[in-house]
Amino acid sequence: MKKILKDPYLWIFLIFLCYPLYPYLGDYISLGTELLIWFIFTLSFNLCLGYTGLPSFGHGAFYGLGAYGTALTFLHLYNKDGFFVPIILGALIGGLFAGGLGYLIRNKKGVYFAMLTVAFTQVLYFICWRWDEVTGGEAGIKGIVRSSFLGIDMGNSYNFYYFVFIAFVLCALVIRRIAESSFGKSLQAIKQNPIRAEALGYNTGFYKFAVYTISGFFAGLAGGLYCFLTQSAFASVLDWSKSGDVVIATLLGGGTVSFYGPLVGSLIFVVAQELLSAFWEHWMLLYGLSFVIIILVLPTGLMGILKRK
C-alpha cells in the first residue's frame, strides 16, 4: 500500500481525474484535455531521447502524420460515423512513418541523426501543404465530428476529456513498463555508451529501430487524439516548431534525468503558452529564448534540479 501511495502516477492522475471539478480551471476543459495530448507526446518522445538518447527533432511529423491519418480514415472510410478506429489507424500510421525513417537512419548519428529527422518532417509540412486534393493544403481538413462511442456522446467536451484521460493512463502506464524492462535498460545501456553495448552483443540498431517506433506509435495516438480535440487537421502540425516545442517541453522538465520530466515539461509549457500568447503578441521571442536558457543553465530541467537538491 505504501508503495502505492509514492507512485507519482497514482496522484498524477488523481488530479487530472478531478480536473473539471476545479474552480476556475474546471472551465477550461479544453486545455485539460491539450495537457493529457501533450503527456502522451512527450512520453512516447521521451523514450527516443531521454532514454535511448536519440535526437529526433523532427518527432511532430509523427504527431502531424497521427493527425492527417485520422481525419482522412474518419471522412473517406467512417462516413463521418467513426471515432475510436480512426485515432488507432493515426496512431498505426505514425508507427508506420517512424518505423520506416528508423530504419534507414538508425546507424546515424548525433547532428546526421538530427537532421535527417528534421528534414523528412519539412518534406511531409511541404507535402500536406501543397496536396491540396488530399490533404486540403493550406486550408487543411475540416469537418471533423466527435461522434458516440459506446453509446457516450464525445461531442460533450466533458466526456471527450475522460476518454482523452483514460487514453493517457493506458499510455503512461505502457510507456513506464517499457522504459523499466529489460528493453528499457538495455536503451539505457545504449544512450551510455553505444559502443560498448555493441561490443556486449546489443544490435544497436535494431534497438533504434524498435524504440523509434514504438514512439512514433504513441506520437501518432497523440496526434489523433489531437484531431478530435479540434475537430480539423492542419499542416502547421507538422511544421518543424512542433517538433521544437515537444523537444522544449521534454528539456524543461528533464526528461533526460527524469521519467516524470516530460509530464512537468509539458505542463508549464502550456500553460505558459496559453498565458503569453493571450497578454503579448510577440511571445514567441520568449519562446526562442526560454529554449537557449534551458540549453545554457538548466540542461537537466527542473527534475535535475529537485534531484541535486
Contents of the next structure:
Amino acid sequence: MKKILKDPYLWIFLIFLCYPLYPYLGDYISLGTELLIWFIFTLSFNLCLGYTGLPSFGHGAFYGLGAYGTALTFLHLYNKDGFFVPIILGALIGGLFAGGLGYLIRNKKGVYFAMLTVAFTQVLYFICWRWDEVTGGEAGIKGIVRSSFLGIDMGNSYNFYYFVFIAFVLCALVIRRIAESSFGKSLQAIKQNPIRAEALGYNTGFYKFAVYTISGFFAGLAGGLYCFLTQSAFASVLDWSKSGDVVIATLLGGGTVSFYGPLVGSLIFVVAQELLSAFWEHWMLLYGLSFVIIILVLPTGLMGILKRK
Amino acid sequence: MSFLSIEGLTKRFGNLVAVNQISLEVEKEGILSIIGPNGAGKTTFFNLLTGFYRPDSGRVILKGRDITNRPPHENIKEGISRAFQVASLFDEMTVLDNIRIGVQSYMGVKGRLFSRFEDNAEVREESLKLLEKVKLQEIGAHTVKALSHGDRKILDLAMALTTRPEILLLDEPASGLAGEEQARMVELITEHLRKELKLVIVEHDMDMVFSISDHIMVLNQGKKLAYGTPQEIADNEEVQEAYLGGDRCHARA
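Right, the form predicted on its own is done; let's see the coordinates for the form predicted together with its partner chain.
Next comes the full complex, and the chain you just saw is listed first.
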C-alpha cells in the first residue's frame, strides 16, 4: 500500500481524474483532453529519445499517420459505434510505418538518423497536403463524428475526456512497464555504450527497430485520439514543427533523466500554448527563450533538479 | 582439429595492411599472449576475431565452425568474448547492473518486454556470484562513474565473463595498473581464469607476459614474426633484434 502511495502515477491519475472540477481550468475540458493525448505521445517518444538515445526528430509522422489512419478508417471502413477500431487501426498504421522506417535507418547514427526522420515526416506532410482525393489536401478531412462508445454519448466533451483519460492510464502503465522491463534496461545499455552492448550479445540494430515500432504504435494511438478530439485530420499535424515541439517538451521536462520528464514538459508546453497564445500571438518567442535558458542552466531538463544529489 | 584456427587473416585500412596473412593454430588450454610494438596490429587482430571488423581475407574457425563474418553479438554464442583496452562500461548504471546486462543477455531474457528487470531473481543471483568471484561484491551498488581505474578494469573483465566464454580475449588487462591493482588482476587471471577457459592476451608489460603465458605470438607490422613458448621467444634472435631486446631492457630499467 505504501508503495502504491509513493507511486507518482497514482497522483498524476488522481489529478487528472478530477480535472473537470478545477475552477477555471475545468472549463477548458478540451485542453485537458489534449494534454492527456500529449502525455501519451511524449511518453512514447521518450522511449526512443530518453531511453535509447535515438534522435527521432520526425516523430510527428507517426502521430499524423495515426490521425489520418483513424480518420480514413472511420470514414471508409468502420464507423458503426465507435472509436475503438479506427483508433487501433490508426495506431497499427503508426507502428507499421515506424517499423518500416526504423528497420531502414536502424544502424544510422546521430545526425543522419535525425535527418532521415525529419525527411520522412516532410514527405508525408506533402503527400497529405497534396493528395486531394484521399486526404482532402489542404482542406483536410472533416466529418469525423464522436457518436457513442459502449452506449455512452461521446459527443459530450466530458465523456470523451474520460475516454481519453482511460486510454492514457492504460498507455502510461504499459509504457512504464516497458521502460522498467528487461527490454527497457537493454535499451539504456545500448544508449550508454552500444559497442559494449554488441560485445555482450545485443543486436543493437534490432532493439532500435523494435523500440521505434513500439513508440510509433503509441504515437499513432495518440494521433487517433487527437483526430477524434478535433473531429478532423489536417496536414498541420504532420508539420515539422509538431515533431520539434515534442522534442522540446521532452527535453524541457527532463526525459533523458526521468521517466516522468515528458509529462512535466508536455504540461508546460500545452498550457503555455493555450494560455500564452491567447494573450500574445508571438508567445513562441517567450517559450523558445525560456527553453534556451532552462537547457543552458539545467541541461538535463526540469526533472534534472530532482535527480541532483 | 585445433580449438581455434586462424587462416591467412588479413585486414587493410587504405594502403596500410594492419593485419597481414596471419595464420595460427590455438589449443584449448593455457594462456596465449600477443606482443608487438605499437601499431603491430594487435587490437585489429582482436577486432577481427570478435567480429567488430570484417577481414579482407582469411578465416576464423572456432571449434570447427567458421565464425569469420559473424557480427559480435552472434559471436558470443559461440563462446568467444572480449574485454576492452579502455574499460568499456555502462557508466550511468551501478556495478551490479553492468553485470546484469551481460547475464540477462546470456540467459536469453534481455528482450522481455513486460517482465521487470529488477524482479529477475535468477539474473540477480548469477550476477552477485560473479561479482563475488572478482571480489567486487562490496561495491555492487556503486555507480560505475565513481569507480577507481583498477575496479573499472576488473569490472570490464567481469562483464566479458558474463556470457560464459570458452575463449576470452583480453586487450591490455594491466594497462594503467600498478602495484596492488596489478597484482589483483594477475591473480584473477592466473588463479581463476586460466583454469576455466582459454585466454588470449595482448599486453605490453613484458614481465607479466613472460611469467603468465604458455605461448607467445609476436606481431610486427601486421605480420606474425614468431610463435612459441616464452623460452623459445626469449631465445629467438629475430625477435630480439626486431623488438624484444630494447623493449625488455626498457621494461626492466
